[in-house]
Every structure is written in structure tokens, then in C-alpha cells.
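Given next, in C-alpha cells, is a single chain: the form predicted alone.
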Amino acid sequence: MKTRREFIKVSTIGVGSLAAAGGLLSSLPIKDIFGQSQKVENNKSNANKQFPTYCEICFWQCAAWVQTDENGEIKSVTGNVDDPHCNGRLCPRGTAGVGMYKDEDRLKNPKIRTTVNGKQVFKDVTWEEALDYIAVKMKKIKVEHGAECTALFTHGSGGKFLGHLLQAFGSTNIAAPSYAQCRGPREVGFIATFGAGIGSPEPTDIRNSRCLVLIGSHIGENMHNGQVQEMSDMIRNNATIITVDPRFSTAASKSKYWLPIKPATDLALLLAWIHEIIYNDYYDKAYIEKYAHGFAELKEHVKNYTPEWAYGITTIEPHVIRETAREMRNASPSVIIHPGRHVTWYGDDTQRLRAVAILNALLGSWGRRGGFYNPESLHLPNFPAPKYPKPNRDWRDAFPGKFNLAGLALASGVCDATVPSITRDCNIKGWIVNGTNLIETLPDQANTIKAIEALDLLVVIDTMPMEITGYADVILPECTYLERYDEIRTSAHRFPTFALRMPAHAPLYDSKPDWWIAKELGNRLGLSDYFAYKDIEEMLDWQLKSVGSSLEEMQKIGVKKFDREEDNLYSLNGEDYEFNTNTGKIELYSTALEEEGFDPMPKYTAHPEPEAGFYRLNYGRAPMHTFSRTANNPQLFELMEENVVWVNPKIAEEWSLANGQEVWLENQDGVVTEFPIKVRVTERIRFDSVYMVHGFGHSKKQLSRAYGRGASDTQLVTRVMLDPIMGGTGMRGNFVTFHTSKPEKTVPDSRKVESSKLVKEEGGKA
């Protein structure tokens, strides 16, 4: 059945088709629908040249220096040695910039749906028509609906930019989905127990630890640079690692202790860790007393929660989890249990997390040394601009008295506002997504195409032709990291520091910048006093120039660093402190989850197992690749062309599967991957599991490399655990078969299931 929003796969369309066509778009010029090269002329005054940059590859954004070849081209990118980001390395993503910018697959020109002889097709068009075309749309959703019915979906730098657009057009409906469907949970976590979140980079003191448990995290695989060169640092200094992970992971095969914990027990195991740290005395005493709210309530809490206890839920051994928890004792406070980035799993992730802090608590290492240190950060003034109005309504309003503790817009709640309604006063009608493919990053497909079918605008930014662009209105071709300039990196660390992101070259194509579609929409919507500046030369300049530095200097040197205000990168050795918490003490007892109406202190929920047959999924990371985002980068391509499937040998030999066999998988709700994924037999995953790198099974046949490359595991995740106090989406309650032929039976394409099973977890729930 068509749509009149149909998933566009041609890849071009005829002179001679388009001439019945009318309208808008009949007399524009017909070219490749992902463009035709018109790269700009090599700039030889720039050869032999380095400049400044920072990664955009993934979020933890190490600085860089981008070298010119003799003709002006990007010939390379090499860490910048200042950078505590990166200490002047960088991962395999971060010298992949170049194979990102070289990508011949790239969008090039911006494209407006339009419909031909009855066939929806896109349609080159110049940039004024483009953005003409958008701000009469979002006038008109202005004008019928209210400007909070218009939405962005943003990950990465551009995101400042279009988020300052939508602000002053009167919404503030922005999510990025590392929100709900990556860390969330753990900020609301902590920030229930310490008054404050984690960040972006996590302040985790690797380097001088004692003692690093990794429940879940796998840090070497997710490849977070900076996190990964300190353990390195950890493992010649012979500290001891933890690793709890149903799979043997990189970072297992480095640690003194691999516990391969059964899927979705990790909180047991968690609760029987505090159990043995309390009742044996194991935490630190003199800070509990100065520093912690609620430890008596917390002792009779656990008080059953036994090592025995965990035994039968966990299958870890109780001698085993006496041992570490003697380990994390004998380390504190220079230990860490590692809060994790992506904690989406169970719907509970909240209460988990909570129980990560918690223990990090009671070991003392919040604020000490070899634990979690306290960042700091040097703040830049923004342009003068004019207030923002204020909305009369934002995407909380579609849920009312729920996720009142998420501190951020949730990108699948957003998502939820967008399906139709009768029961709110407004569902989003204009949606503008900058650097994330949302078929492949939301959970639930069908739930994300049902809320894209009713939408009466999708614009999409972006640099490559990914899934969510065959559903857009309007592309617009985004330059590469390595072709402009951005927003000055600011993030918090040991020490203050700035980096710079300069072009290297002229944007190739017809693509540009973010900024420049912010201001040039802006100027459209009648908002060119929020855009004041002539462009982001004047505007980065001034806000350097405030504080002591200039655009000038940045250029020369990258990165700057500052000295700390005060003294205190270790600050609860005794000291007085007051939390940013109801009882200004770190609570152990959470007031702020009661007042919430959810349990204070975590609880152990079971969870629903596989039938017979089935295989709970679980999903990671590759080093060298960032989500869904780098599968076509062609240097990235070389050194990871597709994902497997982990299967332990006891079931490959119950379903007769060989290494390197091809297998289609279904999940619990009849759903097939649309591509086949090869298997690897192996003992380094367990009997009652299967695992998947993400970001792989692309359907776009633009994607020249990665098109029909491996499985996508997005697809199989139609069942999503809701955490009920901040609303992530878990997404690790999902259970495989295999097929090792393409099955012949009718069986739902995620893209046409009309509804999934949504599971709301109660657990969390006082």
C-alpha cells in the first residue's frame, strides 16, 4: 500500500519523465540523485599546510591537525599532542576523517521530493529553492499548529547551531538520541545519588586506579580514546580489572576476573556486591559518615541480598562474587565501577545505575583520587542575541506526569508526540534531523515510520544517504568536520581546555555547514536578529576574544589550556561538602525517587527469558566503527567489512551451523533481518545468547560499500523495555532464531509491522 510519503530507492530519474511534471519543481535542472561531482578546485595556497580540528567521527571528539598534500587536498589527520582528549592519538575512527571526507558516495546537492508520473522521486535543486521550500513549511506548521509542533533531531556539533534556530522559531522540542537510548539512565542515576551526572567525557580516573570494574562497559571496543589509554596505563601498573559481560569481550581478556553473567541479572549481581561491601565492612566509614544520606536504611535494604542469593539468579559463584567484592574493598578508594555509556538495556536502567553509584559511593571514590574526579570546564558567552520566546508547550505535554526526571528531551518521546492523537492538543508536525539515521537508531522501526508518515515536513542534514534520508521532504548535503568551522570545543576535564574546528578545504560539492543552513533558514523565518554575526569567523572571534584568546591564536595552536580556579580536582578528601541533592548529602537512600513515587533504593526485578529455541540478542560496538555512521567510510570499510553473529558451539551444533555460514534471524515477533549475517562459532559468548556488532545491514543501495553488508540489528528490536522513571528505552529484551535459508513464509518487514510489543517495567515502581 502507498503512502504519500513512499521510501524512495531510485537512484535517478529521466529528462524525459519530468516533463509532465508540474509545479514548484518542473523547470529545475535533473541530475544523479545523489548529485553529480562538482568538487571545487584545489586551493594551492593552502598546500603543505596543517589545521586545527576536532573528531567528529564519534563523541569524544579528540583535537587534531588535518596536513595538505603539494595540491591543497587532505592528505591526513594526526592527534593533537595538547589534547587530554587524545594525548596526540588517535583511535582508527579519528584518521578515518580523511575517508569520510573522500567518499565518493557522499550527498552532494540538496533534493526535494516531488512526484513523477505518479512515481515519488528526489529532485536536485539550488539551496535558496530548498530553503525557500522549508521555511514556507515551517511557516505554515507555525501558523496551523504552533511552532512547538516542529522538532529537531540532532547528534553531533551541528546540533548548537540548528538547536539555537528552533529555539528562537519558539520550540524546544530538540533531542539527541544518546539521550534516551544511551546514557539517560545513568545521568539520572547518579544524579539522584551525587546531584550530579557523569558527562561527555566521563570523569573516570582511570589512570590511577587501583581497581576497575566494567559491568557491561567495553571499553577497547567502544573505543573511548581517552578512557582506553589510561587502562592501558592500568595494565602495566598490573591494577586489577573486572569485567561482568555475558560475552568475553576485548576488555575481558585484559581483566583478573571475567564473570559471564547470565543477560539481565546484572542488578542482582550489583546487590549482592553492596550486600558484601556493607556487611563485612568493607566501606569507607569516615566518609559514609561525613558525606552519605540513608546507610542504615541501605543495610537492612541488602540484607538478603546475599552472594547465595545472587548465585541462583546470576550463575556467578558466591566465592566469586566475595572475591571481587574483596578486590573493589582492598583498592577503594581508588576503584571504579564503571557507569557505562549505552545503559539502555531492561527498562529498569535507572535503579541499575543507581546501584553502580551507590557502590561507588560506599567504596568512597566519588571525588578522590583513582575514582571519579571533579571536571572543570571554561564557559564561553554566546552571541548577543534576543531571548527566546517562551513555547506554550513542549513534548513532555504528550506524557503528563511522567519522566519528570529526565533531563533532557527524549528522542523516542518526541518520536510518540509525532504519532496522531486524539488526545493531545497538538502532534509534531515538522521534523529537521541533523547527523543520525533514526531508522537505525530509535527502537521500534515501525513506530519511527508511522511517525514519519504523518509528519508534513522532514528535512534531513547529513553527509552520507543513509535510511532516514529515503523518507525526507528535503535533503540537505552537510560538509564533512574536516571542511568548516564549528562551535569551539569547551567539554570539561582534568583542566580546562579549548579546541578549535577550522576547514581544511572548501567544502567539495555543493554541501555546507551547519551553521550556514541555521542562519540562512533563520534569516527566511524572519529570525536574522538571533544571526547577528556576518558569519562564524565574527562570531567565534568575538567569544574568544572575552576570554583572553582569539580566533587568530586557535588557528596557530588548536588547543588551549587553562589553569583550574581552584585546587580541586580530588574534593571530598574530608573537606566539607554540600550535593546538589534534597538532603545535600549523597543519597543512598534517593528522596527524589520517592518523591517520584519510585522505590528509593534498587530492587531486583526478573525479567521475561527466551522459548524454547530463542536467544536473548545482544548488540555492541567495533572500534572502528561509530554506529551506523562510518559502515561505508572506506578506510573504516577495509578494516571491518560487515558483522557476524556469536554463536556458542553448543547451540551452533544443536542447529547444525558452521563457521562462516549464512543465517537470516528472526525475533520474537515474527520480524526477519531483510540481509543474511555469517556465523561465528565461539566459546566466548554463552549458550543462552547471540551477539552482533550494530550499525551494519544498510538497505540503502547508495551506500556503495555497505549496502546488504551483514544484518541490522535494529531491526530486530521491536520489543522496548520503558524505563518508567526517565523514559529510556531498553532495548536488550529481544530474543533471536536462526534460518539458514531465506524463510519462504510471509513474515513481517520491520518497516511495515504495524505495532511492537512495548513492555513497561514495574520493578522500578514504588
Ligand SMILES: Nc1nc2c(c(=O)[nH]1)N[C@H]1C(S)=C(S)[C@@H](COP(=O)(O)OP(=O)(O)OC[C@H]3O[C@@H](n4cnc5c(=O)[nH]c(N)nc54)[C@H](O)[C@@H]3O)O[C@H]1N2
The other form holds:
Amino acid sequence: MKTRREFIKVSTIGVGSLAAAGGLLSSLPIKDIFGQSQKVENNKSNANKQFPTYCEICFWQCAAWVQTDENGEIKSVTGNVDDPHCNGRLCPRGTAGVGMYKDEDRLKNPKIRTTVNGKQVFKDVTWEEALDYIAVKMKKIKVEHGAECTALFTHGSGGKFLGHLLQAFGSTNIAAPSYAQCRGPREVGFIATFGAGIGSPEPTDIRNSRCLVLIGSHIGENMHNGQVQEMSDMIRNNATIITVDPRFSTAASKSKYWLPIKPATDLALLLAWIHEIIYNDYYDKAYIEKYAHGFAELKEHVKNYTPEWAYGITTIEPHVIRETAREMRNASPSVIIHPGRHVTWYGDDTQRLRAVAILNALLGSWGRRGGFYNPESLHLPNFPAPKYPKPNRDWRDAFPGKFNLAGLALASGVCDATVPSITRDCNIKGWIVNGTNLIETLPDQANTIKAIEALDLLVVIDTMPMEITGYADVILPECTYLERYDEIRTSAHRFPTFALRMPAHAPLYDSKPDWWIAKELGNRLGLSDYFAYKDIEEMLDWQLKSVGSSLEEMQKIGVKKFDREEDNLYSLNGEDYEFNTNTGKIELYSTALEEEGFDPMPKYTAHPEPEAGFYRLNYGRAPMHTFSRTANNPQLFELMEENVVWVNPKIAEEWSLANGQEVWLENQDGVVTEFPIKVRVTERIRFDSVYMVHGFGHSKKQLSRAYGRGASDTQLVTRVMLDPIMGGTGMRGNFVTFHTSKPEKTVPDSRKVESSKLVKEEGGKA
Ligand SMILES: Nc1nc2c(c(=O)[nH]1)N[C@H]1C(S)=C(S)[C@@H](COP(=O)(O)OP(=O)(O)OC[C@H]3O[C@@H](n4cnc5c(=O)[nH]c(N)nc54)[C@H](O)[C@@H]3O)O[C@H]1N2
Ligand SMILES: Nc1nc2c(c(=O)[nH]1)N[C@H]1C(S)=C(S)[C@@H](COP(=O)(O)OP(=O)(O)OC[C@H]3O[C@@H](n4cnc5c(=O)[nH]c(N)nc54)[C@H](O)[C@@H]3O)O[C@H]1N2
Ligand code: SF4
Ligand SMILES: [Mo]
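The structure above corresponds to the form predicted alone; please provide the structure of the form predicted in complex with the ligand.
Full complex below, order starting with the chain above.
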């Protein structure tokens, strides 16, 4: 069958030759790389100034200042001292924000997929042409299938404008991979327990805590700034850190206790801790009596979950389980069992996070100093606009009766609802993908591509040529965060703050911000009433003036702090409080889960184990990179060029693998990595697992530095362990084995979508 959409590599004439010289380029110092192809507009009126922004290299959104040089060129980015997210210090990635702006491989102008001489290529077009094309296609989808058959995938600030556009158009299918592929189960587990989710930044009072328990949450490699800083403060104060991780992480190296747990068994450890804390009367009696529901049921439920029972499952010795439970009790209520963030591991993730929430409840840490504080934010009113039309269906209709507790749309669910199925009547036909590299982000790449094949329209808005842009019908280049305004950051913290992002330079090339793209598309779709401001400056000024500030003020200060409305940072010291749960109490026994037919209290269930010769694929973060988005950043590439696979010495010996040797990994479904990855032999990983950093192994040649460097974990995540409660995609149930030379086939027939769909052609002129 002839495929409609072939994979096209976005290429430019200049970049094609640069890519060929990738090896050479990569060894040049950063300034030479910048000097080579950069045509930076001279912008002298901006010379030697500083402009406020907040960082977009990850979602901690640290507020910062952008400095320009004597030519008005962006020179550096530094932390804003008034910002509680960063306290004036950026992480290495934030400092390298300039590299994102100066990356010569950036997308430079809009493109439309077209066929020339029977070959699919991308044609350079004007913004007018690109936006007209999209509007015509969207209207057609609306007439033929309904507006609800469109969806937005978005990760990052500009998504709000596109979300507004989509809702005005008539669809509520707005999904971010930061939910079903990341923190969704944590939110659902905590909402079921405390009636409130965690959100971002996490309201963990780490700096005042006396005991921090990290369960696969690798702060220090996971560089979420404020909490890394607070954890350093804790270490200086000699507070106790307990790290549960099959790998000797950076956090483990700073901990009093490292529990090298057998992967996939954390729930057993958590239940044993709950058992210890209840049966030794370590729990906070007054707190539980006043605030909790279901203590007696919980006590009975965990009766047999003893440390000896857990030892057989987790390999953590009973005396260690007892000692660490005592450490938690000694610190209570200033103790945090950290909820983690990327928690979609084994499919029972909501229940594991329920156990984490229950443990925090028993120790009385929710709403207490050194535990979880009560975050506060100040909201800005929306610019006046008509009401959104009410769609008569959404992605949920594809899953009748399922995932009712999911609080947000599932990116994987929207993707599944796009794959044609005779049993579903909600097939999505148009996607706008903004700031998310879905090919590397969603598990089961073959499924993602199957969904893309079924689309009538795929618009990709990105700053870089990434794997996802190769599948687009229309590519729109967004300018980087250093070249644009966005919404005011209003995230909750110990006190409310606003942070402004404004351009420090005009957009390079022919790139545009999301707010402009959304407004222009709105005009073409007959939705201009929803965008009734001249430009974003007018809108922001209107919003800020409504709360007694102004755009002018924010341009000067960058961050504005507000007092809390009430003195209730720690609100549960005996005060009356009604939780937003069915019982109005902290639910140790969850009535909401019971109503949905799930276990009201977490139960341990075993997960599949690797066969002989296979090892569990474990992945995580490196301090100097964010997912797949920074691999090509010239400054960060200098710090880390590729990922490596961590292999235990015992296994390395069995396979005769040497440090630095290249291997190809093959998973349980016969999928082999496209590129080889170097071995790192280390005691820091258990013998039953291997570990690699996510975000490498780019197959996009236009990424002149990152192409083919290291391997992609996503290629190996073909098995998904679905969380039945909220639809999170557990991704750590995949097993791999080694090849020392490249095996012939890289994709087994059973997983091939359509071979020609992955034809990697060079595109036309860009
Ligand atoms: N295998 C595997 N999959 C994972 C994970 C994992 O560890 N392993 N982690 C999961 C987690 S925790 C998360 S949160 C998600 C993250 O998933 P994503 O957010 O999809 O992560 P990235 O791969 O960084 O893709 C970001 C995309 O946005 C583009 N971009 C960067 N800045 C801008 C901008 O200002 N504007 C626009 N329009 N585009 C921009 C980048 O070029 C890139 O294409 O992935 C999840 N998926
Ligand atoms: N530098 C940097 N920092 C980041 C990001 C980034 O891309 N780069 N991304 C941000 C985002 S969106 C997120 S969601 C967070 C993610 O960061 P976290 O939520 O902290 O962690 P994960 O990525 O889930 O976890 C990785 C850790 O879990 C361990 N692990 C694996 N399997 C198991 C197991 O069965 N049990 C236990 N106990 N541990 C296990 C791994 O060895 C590894 O140390 O990081 C954030 N911070
Ligand atoms: S933690 Fe680092 S990358 Fe993330 S927003 Fe802050 S400075 Fe930027
Ligand atoms: Mo995440």
C-alpha cells in the first residue's frame, strides 16, 4: 500500500553540508560553531541591556535575566534573585539557553509537505500560505468529522494560546505528555488521598525537612532547580536522606541510607513501612484521629505486609526497613516521602503513589513544616472572550467507562483515539503538535506512527528539526523563548509570584511566537473575537493592570512577589480542615477508588521478570540535558555528547563487554536500537538492570551534532504497562539484551507499521 505520509527530513541547503561535516564540527569550540553560520541581526538599540524571562529548557520555569552585548546580541542568561524557583541561580541547562537560540540547525521558516516528481518533500512557504493551508484543512475536518476530531499535543508555555484556539474551534482534546507519561499517577494518587494534587513546582518543604525519602526520584540528576538547592541545604544541615533506587544515583551518594531495591517492587517496601509505622505506633495519632478516614481498615489491610515479607520481594533486609521506618518517625512531621515526578513505571503507579501519600499522612507531614507546605498563587483574569462552544464528544468517548479519574487528557489516549478502529466512533483527524517530540516521547513508536498515518492534518510547531517534524504536513518554526513574550508565569509557591518573559532580541530567521500563530489562525477560522487584543503586550498589560501591576513594571522587575492572603503556609497543626474528598477527610481508605471499582487501599502485585540473558531497561535524566530537546544545543553538547549504557561488572564479564565498547540493544519484542551505545561498566547499577539517559540516539540528520549520538531508550519501550486507574503508560517493563555487532534487521516484521513510512528522504529546499 502506498503511504500517504512519508518521513521527510527537514533540510536546508546549508545544513545538509554541515550535517555531513558533523564529526568535524563537533570538535570545534562553541564560538566557532556559532560564528560559522549565524546571521544574527544587528539590534543595536538593545545593546548592553537586560531583559526578564523565565527559562523554557525545562518546566521548573526559573525566572532569569537575559543580557545583551554591545551589538544588542544575546550574551548570557542568569537567574533572577527574587525568584523562589531559582533563588538567583540557574542550572547548567538554563545557563545554556543561549545555545538554543544560537543553534544553527534551528527551523528557519514555515514549510508544507508536497510531492515533487513523485517524491514527498517540504516546500518553503510564507506564513500566509502555511496558515491559510492549515485553516482550510481544519475547516474541512470540522465539516466532515466535527471540530472535536482535532487535538492539540503541547508541552511548554506557548501551548496556552493554542489551547485557547482549539477550545474556541470546538475541541477539548488538549494533551501534554507530562501527564500520562509523567506525573499523572502522582496527581491521581494524592487527590484520592488528600483531595489535592501535587502540581509544579512540588510544594515539598525540603529545606525545613529532617528526613527526605526519595523513591526513584533522582534529584541531583533530575535538576529541578529549587528542590536541588533545598536538598543541598538539607545535606549541609545533616538531615537524613534515604534513597530507594536500584542504581547508585547522585542522590544515593549523598544519602545516609541507600536501598538498592529490586526494580518494580517498591510497593512492597512502602507497604512494609506502613506496617511498621502502624504496628509500632510510630504514626501521628492526633493528626490521624482528627484528619483521617479508614485507619482501622488500613491497619487490618497491612497486617501481613511485614518487613520479612517485603525482604523476599524487594531484597531489602528487614532490619534496614525497620531502621529507616524509625528514622522517618524520629523526624515526623518534618519528613517527606517524596512523591517523585516521572512516575509512570509499572502500571500500578497510582496505587504506588497512593502508598506514598498514605505514608506521608501517617507521619503527619501533609500541611506541616518540613513536610508539604500549602502553596499559593495569584491568578490573572483571562482577556475577555466569548464562551467556548461545548463539544459533544472528546477523546474519552474512545474509552467508555475507563480512566474516569484521569484529571487531564492522556496524550497516549488521544493517540490511541486517532488509530482507526471499528469499535470506536471518535477517530481524531487533525493534530497540532507544539513543543513535544511525540516520536521520542510516547511509548510504542509503531503505535504513534500508526496514528499519524491516519491523520488528515499534522501541524508541528517546534524550534528545531526533530523526529516529529519529519511526519508533519505543515511545519511552523516557533522563535525561542529568548525572542518572545508568553503568558505571565503565575505558578504557586510559598508565596505568590508573577514572572514575565519578554523578547531580548527580535526572532531570528522567519520564526514567530505561539501567541501570534494562535491569533492568526483564529482570524482565519472566524474566531477573531477570541483574540480581541492587538498584540500580546496589550493583553498582558490588561491582565497585569487588573491586579495593580503593569507590563511596564514587570519589564523592570521581572518577578513580582505578593504576600500570602492568609498566614497558612502550614495549615494542619490541629486546625479544623475539610479535605476535598468524599468524606472530607484524608482518605487512607479511598472511597473514590472504591466507587470506580479499584482497590481502596494499595495491594502488592508482582510484575513480569526478564528472561535469562535479558535485563530490565532503566532510564532517567542527566544533569546537563532535558529529554531530547537539548541534545543538539552546542553548549550542552560540549558537556555531554551521548548517553552510555550502565552495565554491572558481573554482567559485563558474562558478556565479555569492556568499558567504552559499542553495543546495540535488542528488547523483548525484537526491536534493536538504530544506533550503537557505549558500555559503562559500573557497580552503580544492579545486575538485573541496565541504565541509560533518555533523549539521545537522534535519527534526524538535520541535528548536525546530535544525530546518531548514543541510543534512544524510546525505541526499546514497546511494551506499555497501562495504569487501569488513570491511563498512565508504565514504561519500565521492557527488557534488553546485547549485540556486539549490528544485527541485520532493526525492526521485526510484527512491529513494522509500513516500511515505506519510515523512508528517510532528504527534503527539498528549506
Ligand atoms: N522513553 C522515554 N519517554 C519519556 C520519558 C523518558 O524518560 N523516557 N520521559 C517522559 C517525561 S517525564 C516527559 S515530561 C515527557 C517530555 O516530553 P517532551 O516535552 O516531548 O520532550 P522533548 O523530547 O524535550 O521534546 C520537546 C520538543 O519541544 C521542542 N521545543 C523546545 N523548546 C520549544 C519552544 O520554545 N517552542 C516550541 N514550539 N517547541 C520547543 C523541542 O525541539 C522538542 O522537539 O517525555 C516522557 N517520555
Ligand atoms: N536534568 C534534567 N532534569 C530534569 C529533567 C530532564 O530532562 N533533565 N526532566 C524533568 C522531568 S519532566 C521529570 S518528570 C523529572 C523526572 O525525574 P524523577 O521523577 O526524579 O525520576 P525518574 O526519571 O522517574 O526516575 C529515574 C530514577 O528512578 C530509578 N528507578 C528505576 N526503576 C526503579 C524502580 O523500580 N524503583 C525505584 N525505587 N527506582 C527506580 C532510576 O535508577 C533513576 O535513578 O526530572 C525533571 N528534571
Ligand atoms: S531547572 Fe534549569 S533548565 Fe529548568 S527552568 Fe530552571 S534553569 Fe531552566
Ligand atoms: Mo516529566
